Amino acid sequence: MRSSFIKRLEKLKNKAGELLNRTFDQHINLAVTGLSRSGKTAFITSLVNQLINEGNGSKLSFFDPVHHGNFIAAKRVAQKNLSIPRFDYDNAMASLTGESPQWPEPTHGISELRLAIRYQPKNSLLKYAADMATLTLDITDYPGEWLLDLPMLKQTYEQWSEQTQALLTTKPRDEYAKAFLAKVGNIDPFAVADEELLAELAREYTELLHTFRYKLGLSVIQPGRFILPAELAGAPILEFFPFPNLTTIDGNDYQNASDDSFIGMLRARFLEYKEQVVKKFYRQHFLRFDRQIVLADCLTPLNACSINSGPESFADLQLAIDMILESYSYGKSGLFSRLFSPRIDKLLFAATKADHVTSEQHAPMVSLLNQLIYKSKHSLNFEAVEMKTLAIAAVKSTNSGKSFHEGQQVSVIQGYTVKNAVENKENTVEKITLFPGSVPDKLPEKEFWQQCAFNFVNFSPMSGMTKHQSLPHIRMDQVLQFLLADKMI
């Protein structure tokens, strides 16, 4: 009798715990984004690894649930949305922990992973209903380039063409875009469209975007799906481009252009792209995010050691960040707003690859990123969203130390780089020690680009890492503290 009563009591307690879990919002939709090569794949891999391997290799000292002893365990569980590709954590870990460690292959579309995190509630009402609680964490990975398309929702084809033409005729894009603009400018916008020519010009425009992103290191790439098409690769919906000097065309003629004309077809595809690609992403995914981390690589642009490209590269990165943040729906997330209109209430900016500079350069990295996001950050603070900026290394790839140079002790970092193969020989790994230079704590001025004193080097992952130990990192515990800790009290 007593045993039966205890079982019923336990059952009621478990049901009460489940109800309180739902009532007290034990669920986080975390969105992870960043422009190409900012380290999204490594970041998500490390975040998952730190939680499921907590205590095995390195402690998360600044993550309160661990520090205060109420973190129990975390594990991967089946994701709810079966139509989204699963984030390939296992392959990413295999790359990092292999015999010849490599950075994991970057993702080129949207992917998702779900974690169940068990903890002991200590300060919330959950502690009266259950010995442990579960926080469900949905992590969504998506390209920052896709976010750059969201401002297009507010634009007409004419407005977008005018804005894009302004970019294409400004340094450093102008030199590369001149021939393309001349070709398009020679087309009669009202002539019957030649679909082969249209497809050819769309390919040329896409090649331009690849050049801007991967050769010049620029950040404002529109449409973003042109360089990261995912399932849309080869689809006609990606075959459009800006038409120059539309403002010189009579407005009535433009509005009455036939559907089979060049301008009519370009306009139709632009509108279809907005409706079927951009708006679809916004409705299906973007609106449900409630916490966001934006990864930014501020170091690589510093290597653009030229007065002709360096300043433009940084200005472009700033414009891209402004465009990304313009699209968010911010504000404090209460229970009812979360049920009916989720909003991002915590936003973390992370300057990545902090292990690629010496430790005293981390504060300037944060200051530099704050300079880049100053305008957006000011307006977001007004909306009462909680914000933080950190310098991080999701997977630490160097060791720091001291060395002597011309009789002076200097801070240095040491790590491994892959030496490019010569004469068909295999790549070799080379150990190097260096001081990469000082990171400016504000937007670089003319003197910085003239001196060319910064030497950012890409390092390979450390050897000796294993799948069942925590990956070495810099400040991932502070990342977890900001994004998750308040839900685990």
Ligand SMILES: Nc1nc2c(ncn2[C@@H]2O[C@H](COP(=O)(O)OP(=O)(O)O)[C@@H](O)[C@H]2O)c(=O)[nH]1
Given for the second form:
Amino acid sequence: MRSSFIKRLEKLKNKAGELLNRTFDQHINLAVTGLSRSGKTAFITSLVNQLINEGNGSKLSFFDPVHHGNFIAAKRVAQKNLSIPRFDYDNAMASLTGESPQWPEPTHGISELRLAIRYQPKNSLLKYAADMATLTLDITDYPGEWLLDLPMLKQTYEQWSEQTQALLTTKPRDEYAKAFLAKVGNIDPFAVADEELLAELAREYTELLHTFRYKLGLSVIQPGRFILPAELAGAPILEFFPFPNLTTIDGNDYQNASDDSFIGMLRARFLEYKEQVVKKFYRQHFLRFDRQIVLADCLTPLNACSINSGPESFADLQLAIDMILESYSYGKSGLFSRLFSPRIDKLLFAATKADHVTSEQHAPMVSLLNQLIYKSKHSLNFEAVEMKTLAIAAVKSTNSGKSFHEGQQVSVIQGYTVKNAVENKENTVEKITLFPGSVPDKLPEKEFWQQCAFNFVNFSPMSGMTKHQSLPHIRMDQVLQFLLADKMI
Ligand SMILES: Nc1nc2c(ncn2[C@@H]2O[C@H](COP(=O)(O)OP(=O)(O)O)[C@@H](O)[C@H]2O)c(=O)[nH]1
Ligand SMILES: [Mg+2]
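Could you give the coordinates for the form predicted together with the named molecule, as opposed to the form predicted on its own above?
Now the complete complex, all chains and molecules, led by this one.
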């Protein structure tokens, strides 16, 4: 009699659990972005790794569900959106944990991964109904460069050309862009377009963008898709470029330029790009995000003084962050309004690669990033978005310690760098110990760039990491706490 009563109670409880699980919001669409090489792939790999290997040596004491013991387990499950490439977790882990550990191959587009996280509800209503609940976490990785295209939506081709020309004729871009601008300047805008020439100049413009990004360390790259085209590589929709001195052309002539003229064709492709590429991304993906993490590598631009473009590349990063954040401001501008703005409730900024500096430099890293986002944070209308800034290392690749230098004790870091990577295909690594310099806690001034005192090297991942153990990290638990913990109570 009693046992059948308990059985019925259990059954009821399960039923109620199912129901509640369906009605409760147990789903998060987490978007991860940042400019190329800001550390997105490493970040997602580590986040997934920390969750699925929880218990195997993980250090997640600031993540309440683990700390309070209600985290049960997480596993990868099939993603819902079949048309988006899967985030290649296995390959990334294989690179990191191989015999000579390597950073994962860079990715060039959007990818997705879904985790099912089991936990024991303790405080929410769910605890009356179920011993176990599931939080589904959809993680989307997409290039921050794609968000740099948003401001183009408000511009005409003329305006965009004018603005881009201004950029291309100032330091440090001018030197590199001269030849390209001269070539375009030689074209009669009203002549019938030569498609070959258009394609060639578009290629040249794209190469310029690559130089700006990867040689000069600049961040404002427009159109952002040009350097990370994903499935659009080689498509004619990416074959356009800014046309200099358009404002000197008669307005009527410009308006009436025929569709097959150079200018007509460039204008048409620009418009098509905005419709089919920029808007499409916002509609298809951006709208469904609930939470966003923006990764920023503030250390690389500090290193840029050695190539003489420190101040510019830093100012450029600031501008790029402004442009990226514009995507999250609600309501203010009629054009973007609700059509493109996702209803995100949490926005996390992470200064990545914190393992490149000693731990007392983490606070300055955070205030530096806060300064970079300060302007946008105040000028944009973020409604009820909760924000936080952290200094993190997704995959910690150094150890810190103390050393003596000229009789003084100094904090140093120790890690491995690849020695003679080019000549020596064997990839021998070399152990180095260094004091990388102090991170300025506000936007660096002239003296900082003159001293050129900041020096950090690219470390290789540490050896000895294994697939079934959690990766060493800095503050990934605080990341999880901010992004997930409130949904697991
Ligand atoms: N030391 C260290 N280096 C990192 C970390 N995360 C990323 N990196 C470095 O940054 C590079 C780019 O990272 P990746 O995740 O591929 O950037 P993505 O282009 O944004 O996906 C890597 O190849 C590493 O050299 C980290 O946590 N620690
Ligand atoms: Mg990547």
